[in-house]
Structures are given as C-alpha cells and as structure tokens.
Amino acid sequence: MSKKATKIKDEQMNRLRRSRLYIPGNNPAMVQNAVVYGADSLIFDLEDSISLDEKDSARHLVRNALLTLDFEGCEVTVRINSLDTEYFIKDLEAIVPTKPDGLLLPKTESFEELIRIDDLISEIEEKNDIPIGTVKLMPIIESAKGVLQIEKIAEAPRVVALGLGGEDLVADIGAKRTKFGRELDYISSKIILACAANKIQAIDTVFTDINDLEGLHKATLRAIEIGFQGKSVIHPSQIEQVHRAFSPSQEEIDRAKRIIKAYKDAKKKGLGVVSVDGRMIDLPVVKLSERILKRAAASYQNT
C-alpha cells in the first residue's frame, strides 16, 4: 500500500462516526434540516425506506440536496439500492457526480461485486472530472453469505467502513431477534476484527425501539466495549444517547493524555520503550488514546 493510501486509511479510521443517521430520501423536511440534528454522519436513504413508486423522486430530491445544501463539514453519505436491482445504475449515475463522502451498499456479499462497483464509480468519476477514488464505499453486512465473505469485503477498494445490518441478517440466518443483539455477537466480532485488520471502521446496527433511549444507551456502551466505532440510528432523538455513550470518562481522558505525553517525551529522548501507570505503551495504544481525546473534544462541542 502506498503512503498516500495509508494516509487516507488512517484519516478514515479516525473520522468521527459515532452516530450515522438514516434520513428517508423522500422526506423533504428531514433532508432540508439534516445537518441540524447533530449526527456525525448523514445517510440519505434510497433503499429500504423508499417504496418502489417513489424511488425516482427520492433520488432526484437527494441529488438536488447534495448539490445545493451546506452540510457544514458533516459526513454525507447515501444508501443506494443494491447491485441486483434496476435502480442501482440510476442511483450511481445520479449520486456519484455530486461527490458524496461515501455510498452505503446494502446486502453486500462478495469482494467481486465491490470490484465491479469500484470500476463503475471510477468511470463516472472520470467522466465528471472527479479524482478517481473520491467517493468511498461502506458495505453493509446483511446476509449469511456476506458474513462468510467479511474478511475479503473489508479489503476491497474504496471501503472505509463496514456496517452491521442486524434486522435483515437475523431474518436471513433464522435467529430470534433479541433487544441487545446477543444473536449477533459472533458476527459482530468478525466485522470488528476484519475492520481493525484493514484500518477501517466497524459500525453497529440500529436500535429499533426509538422510545427506549436508556436501552439504546446500554446497547451503545456494549457496542463500544467490543470494538465498534459508531452506531447507526433511525431517529434524531437517538443521537444524544449515542453520543453520551461515546463520551469518555474523565479518567479515560486523563489516562489518554498521560499516554500521549509519555510517548512523545520518549520519542524526543530516543527511547524505544515507554510505560504509563506500570504498563508498556506502544503505537496502537497511542492511536487509541488519540481517538479517545477526539471523542472527548467532540462531546465537549456538543454540550
């Protein structure tokens, strides 16, 4: 991997995606006001939330929004329809020229389909004088077949994050859906490990009970504990609880500061070994500490 590619991966790994808010692409009011909700990442949806007879109008609305609205630095993504639908190419041709930060790919099941999608996006980028590779990909794992290909999917070009699509996945494998996703533990671990190995982010599935905000908070804390870097949400009211869960404690902040300072001091002195609070510190621990401080800064800005 080139130094440039590595830099892009590092930037994407460290980008804040604590909350990714799904916004129906056929809802003008929500599309217009998307940035005020305070999510780290916006997902304008052209897939599941859109009926067949509204696909074209939703695509048109989202395209115009991306061309005209100021999203004030918020990550802007679009969930397009899957490769095996008649809407896929139409979505690509309409959305890619607007240069969104990324495209969410539902029901992703293979490395090969991502290579094909990469080629198609490259053609559109080139046709519109957009640098090749500008539009990133964020596949969603929603089927048993996709689970078996997670490691390869995480390695595909343009991929900067993998999402867990819990509702469809549970139905596909025939499991019983539980409130806190116990049935998805193994699959969650596979996604998290594949993402960590490829320096990309793992994003947890939605919490569907929008009235149980405390349950959402607990589910998000658990997602953080096992390694997810973000959580998808389906209602603006869920954002605050997710961000609260991602807010580091003062103890975590203080320790992160000590780790980074000790590491920098050791580098200045030419020391190869450094310890903090009796524990050896290496670069991955430093990177984690940097992410903690970034989340802390974002939490402070949101207060």
Second form
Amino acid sequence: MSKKATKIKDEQMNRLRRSRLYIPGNNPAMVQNAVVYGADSLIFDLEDSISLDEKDSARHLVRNALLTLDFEGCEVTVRINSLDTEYFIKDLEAIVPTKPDGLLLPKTESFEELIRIDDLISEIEEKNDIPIGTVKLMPIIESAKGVLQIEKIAEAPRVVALGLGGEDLVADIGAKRTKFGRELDYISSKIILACAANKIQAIDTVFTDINDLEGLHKATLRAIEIGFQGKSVIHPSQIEQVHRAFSPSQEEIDRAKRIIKAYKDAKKKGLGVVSVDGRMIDLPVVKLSERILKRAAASYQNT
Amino acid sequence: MKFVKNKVGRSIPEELFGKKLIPFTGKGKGPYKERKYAPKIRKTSPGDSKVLTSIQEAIKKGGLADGGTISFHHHFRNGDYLLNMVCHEIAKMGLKDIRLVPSSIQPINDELLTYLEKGIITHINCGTSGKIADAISRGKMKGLLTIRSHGGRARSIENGDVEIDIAFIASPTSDEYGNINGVHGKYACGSLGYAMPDAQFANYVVAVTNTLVPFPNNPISISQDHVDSVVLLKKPIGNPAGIVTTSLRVTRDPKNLKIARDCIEVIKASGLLKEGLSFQSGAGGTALAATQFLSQYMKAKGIKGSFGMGGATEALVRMLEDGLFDAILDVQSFDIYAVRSLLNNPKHIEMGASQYANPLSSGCAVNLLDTVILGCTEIDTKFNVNTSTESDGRIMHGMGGHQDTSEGAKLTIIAAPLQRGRIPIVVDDVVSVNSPGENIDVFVTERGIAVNPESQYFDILTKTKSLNTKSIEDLKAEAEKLIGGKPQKPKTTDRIVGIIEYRDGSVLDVIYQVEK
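Output the structure of the form predicted together with its partner chain; the preceding block shows the form predicted on its own.
Shown next: the complete complex, the earlier chain at its head.
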C-alpha cells in the first residue's frame, strides 16, 4: 500500500462513527432534517424501510437530497438494495454520482460479490470524473454464511466498516433475540476481530426498543467493551444515549493524555520504549488513546 | 390618517376610533397616566340577597347599555359556555355596539361570529383564534381588535384604558355572598388569576355558577366585597372535558426534542442554572419537554430553584413535588394535576394577572424571573417576535404573557423550528410585532442558536463551544435555502382591523385587513 493510501485508510479507521442514524429514504422531512440531530453518520435507507412501490421515489429523493443539501461534515451513506435485487444497479447508478461517503451493502455474504460491486462502482466513478475509490463500502453481515466469510469480506477493496444486522442474523441462525444480544456475542467478536486485523471499524446493530433509552445506553456500553466503534440507531432520540456511552470518563481522558505526552516525549528523545503508570506503551495503545481523546472532544468534554 | 413610526419601525396612526394612540418607544417607558381607575361604589345592605337565577336579570342590574363593555376570564378555555351564553342574552335584549373584554377567545366562541356581522359586538379586546380571528382579519367586525398581553390587560383595566361595565366571572363554586374559588366542584379550573383585575375594577361584578356552596366558601380567590350578583344557573356554564386536560402532551417530534434540550443547554451556559433559579415555560409540547429536561438536570446535579411560574402544568408541579422549587406562582392551571396541586399544596400559590405581569403596578412577578422559554409564529432579524398573525397576514393567536415575561426575565429564550410546513420562521420583518427584539436574548432552532447581539448573554453564549450558535441572518439564509427562496409578503388592504399594544399601553403594531 502506498503511503498516501495508508493515510487515507488511517483516516477512515479513525473517523468518528459513534452513531449512525437510519433515515427512511422516502420521507422528505426526515431526509431534510437528518443532519440536525448530531449523528456522526447518516444512512439514507433505500432497502428494508422502503416498500416495493416506493423504491423509485425513495431513490430519486435521496439522490436529489445528496446533490442539494449541506450535511455539515456529517458522514453521508446510503443503504442500497442488495446485489440480487432488480433495484441494485438502479440504486448504484443513481447514488454513486452524488459522491456519498459510503454505501451500506445489506446481506453481504462473499468477497467475490464485493469485487463485483467494486468494479461496477469504479466504472460509474470513471464515467463521472470521480476519483476511483472515492465511494467507500460498508457491508452488513446478516446471515450465517456471511459470518463465515467475514475474514475475506473485511479484506475487500473500499471496505471501511462492517456492520451486523442483528434481527436477520438471529433468525438465520435460529437463536432467540434477547434484549442485550447475548446470542450475538460470538458473531460480534468475530466481526470485531476481522475488522481490527484489517484496520477497519466494526459497528454494532440497532437497539430496537426506542422507548428504552437506559437499555440502549447499557447495550452501547457493552458494545464498546467488546470493541465496537459505533452503533446504528433508528431514532434521533437514541443518538444522545449512544454518545453518552461513548464519552470516556475523566480518568480515561487523563490517562490517554499522559500516554500521548509520554509517547511524544520519548520520540523526541529517541527512546524506543516508554512506560506510563508503570505499564509499557506501544503504538496500538497510543492509537487507542488518540481515539479516546477524539471521542471526548466530540462530546465537548474537558480534554 | 397621520402616522408616526414607532421604535420597532411600524407606522402607527395618531388616532383610531377616536382614541389617541401612543407609539411604542421602548420598554420601561410608561406610565402614561397618573392615577389608577376607580370603579363605581356599590352597596349591599343587611338583608339584601345577591342571588339571581338568570343572566338577563344580572345584565339589567348591571345597567348594561348600547356601547357598553363586558369582561370574562378564559380559565374554562375551550370548555367555556358562559361567554356565548351572555352574548346570546345581550342579542335577545336588543343591545348593540358592545365591547368584549375576555382574557382570550377560543374556538368554542366561533358561534359569536354572527354578532360581529350584525354589529352587536363591535370591539374586542383580547387575543383571538378560530373563526372570530379569521373574520376580524377579513374586516367583518365594525370596530377594532385590541390585542394585549396578560399583564397589559390587567394594566388596561387598572388604569382605566378599559372601563368594564359588567364583569362576568364563570365560577366553579361560589357562596351566596359571592366568595368564589376555582379549585372545587365539577367545573374546577384551578387558578382564577385573569379574573382578579376584573373583579377589582369593574363597575359591576357578576359571579355565574352551577355550584352554590354554604357561606363562607373556602378558600376564597375572589371575595364578596367585589361581587354584586351571584347568578345560580341549572344550565351548565362549562364543559369539564374542555376546561382541563387530563394530561398535556410532551412533544415526541425529535426536532422539537432537540430544540427543548438546547434551551436547557442555553440556560446552563448562561450561568443562571444554579441554586435559586426561577423559571417559566408554557404548556406547548416543546416547552413541556424543556421543563422535563430541566427537571432531570436539576435532580442529577442537586440544584434547587426558588420558584416556577406558569401556566402551571403537571411537569412544573412535579418539579415542586420533587423539591426542585420552593413554590409555584400560578396565574392559570393547565391540567387536572395542576388544579389538584393548587387545591392541596400550600406551596402552590394562586396569583392574579396584575401580580403576575402588570408593568404599571408596584411590582409584578415576571420581574423576578431568571429565564423563560417562549414560542413564536415568526421572528425577524431584529429579533422582533410575532405570535398573533400567520405568515399570510391573518390573525391566528393572542400572545399570552409573551411580552410580559420576555421583558421581565433576565434570559428570554424563543424556541421554534426553523421552518413549519415549508414556511420559514426567520424573516426580514415579521408580519406583526408582539414582543420587541430588545426583549429577546436567544432564538433556539433545530439548526442552530442565534443570540441577540444586544443581549447581556451574547459573549458568554457565543463563546460556549457546545452551543451551535449562528447569526440570525445565517439562520434566515439557511431557512430560505431549505424551502427554495423567500416567501411572498401577505397582501393586505389599508384598513386597520387590529392593534397590538405593548404591556404599558403604547402601540407596537397595527394589523391590516387581508385581501380577499
């Protein structure tokens, strides 16, 4: 990988995606107001929340929204219909030219389909004078088959984040859906591992009970503990709870600051090994500390 | 007609319907009269009975004649039957050219429309809504609509700008000597605050009730020494279901929830959210949400305020019950929870409209407010707020205590979405001015927070990183971009159908008849 490519990959890895908000692509008011709630990412949905007779109008609305509205630095993504549907290619042709930050790919099951999608997007990018590779991919794993292919999927071109579709997965494996998703522990860990190995982000599934904000907070804390970098949300009121969970404690912030300072000092002095609070510090720990400070800054915490 | 430009740039005629108008020159400029008005002396002697059985008798006893003035409170809200009942009686008696001075007109009063058209009612002094408001906008009333704030209404009655011939007071309970309260009986409405100036300054006062209780009624909100007749009716004076709602609805709209949350962030950033806070907000969905967020924050941080004021709502009462306030001052009770609290909780205090907001009194409660959250139909780049007219020029609402609390409070927050139904809320010039920009500190929308550069909180708020502050011009540009351009101005004729007074009695704005 070239130095430049590594840098871009680093930025994608570090991009804040604590919350990504699903917006039905056929609701003009919601599309227009999506930006105001403070989500890190927006997902305009053309897939599951859109009935078959609304597919065309939703695509049209989202395309025009992406061309006209100012999203104020928010990451803008679109969940298109899956490769095996008649809408897939229409979605791709309508949306890629608007240069969204990324596309969410539902029901991803193989590396090969991602290669095919990469080719198709490259063609559209080329035709529209968009630098190849601009539009990133965020596959969603929603089947047992997809889970078993996860290591390859995480390696595919353009992929910057992986998500999981909790409801579909649970149905597919025949488990029972529980409030805090114990049945998804193994799958979650597997996805997180594959993402970490490829320096991309793992994003947790949605919490469906929009009235239980405390439950959501708890579920997000759990997700953070096992290594998720973000959580998908289905209602604007969920954003605050997710961000609250992602806000590091003052103790974490202070420690992160100490680590970064020690690392910088050591670098200046040409020292290879550093320790903070009696523990050895190396690059991954420094990166993690940077991420903590970024989360703190995003919550206007005292950094 | 000669016109003078007032401080908010509106052209005010020197005279209208034979009355000289004083153009608004800025807050705190009155008084324009030296003495309070004194009503007629009436006398009830030992052995006299005050109890009557018909409204007509009371009208006759009060000596109402053509051109007379009658007043009402609107504590029965959209469940009020009395205002309509009295007007029907007046029409039957062949009286005409009557001036109505209720504290508000509600959609339930739509049936009075015919009396406007027939010249039986020729002037109305209050905020209006529904068909009556629409008809006035279209020029169907011969005289003038005068819109006043709650404090302005109390002031106009006390200084004699309005001389009430008969005040009709819908009374949930009364004893036969005219001691009234609003907390008992089937028609309990809570506070009787708006009726208090009427009772004190009208030339004749009539309590109308379905529920006569043994003397002495207790508690007493309006006392026997002000009340001349007690009309005991079998026919219901109100509809309990319309008087109080069982529960007001907190907004679920995420946009309004965000606005509500940001209102509290603004109060926090201002430095006012500390021990001893005094607070008022309304009964709208966003205001209720803001009250809840405030409550959660105060609980979490262990902050105890001094008093809450309203428009008492369940949300506010629960703050009192949770020990977050020492007292509630209640000029009107919005829901059944607040009514019960007023009855049972000694820390829940009933107050009259003058005590609440009359600027020309020896001290009104709004002066002691730290902060208030208010709404608007429009706001302009000078922060002038419109609450009475729609963007098409028609009259749609009154203004409640808007200009009272906005002048009185240290920090006045206007909360509204940037657009409603593709109509921008921020404009170059509002259709009509209800609260002058000098009263307004902050405008909170879902897309950003504009701080008035004249506000004492400008520096502290614009320097707070977590607040998404923008200039009001930027918000306006954003709104126009979202809807695809500037909306057209409403088309009006040159006939003035209404005036908007400032609370001190000067004139903020005039309202023109809309084109057909």
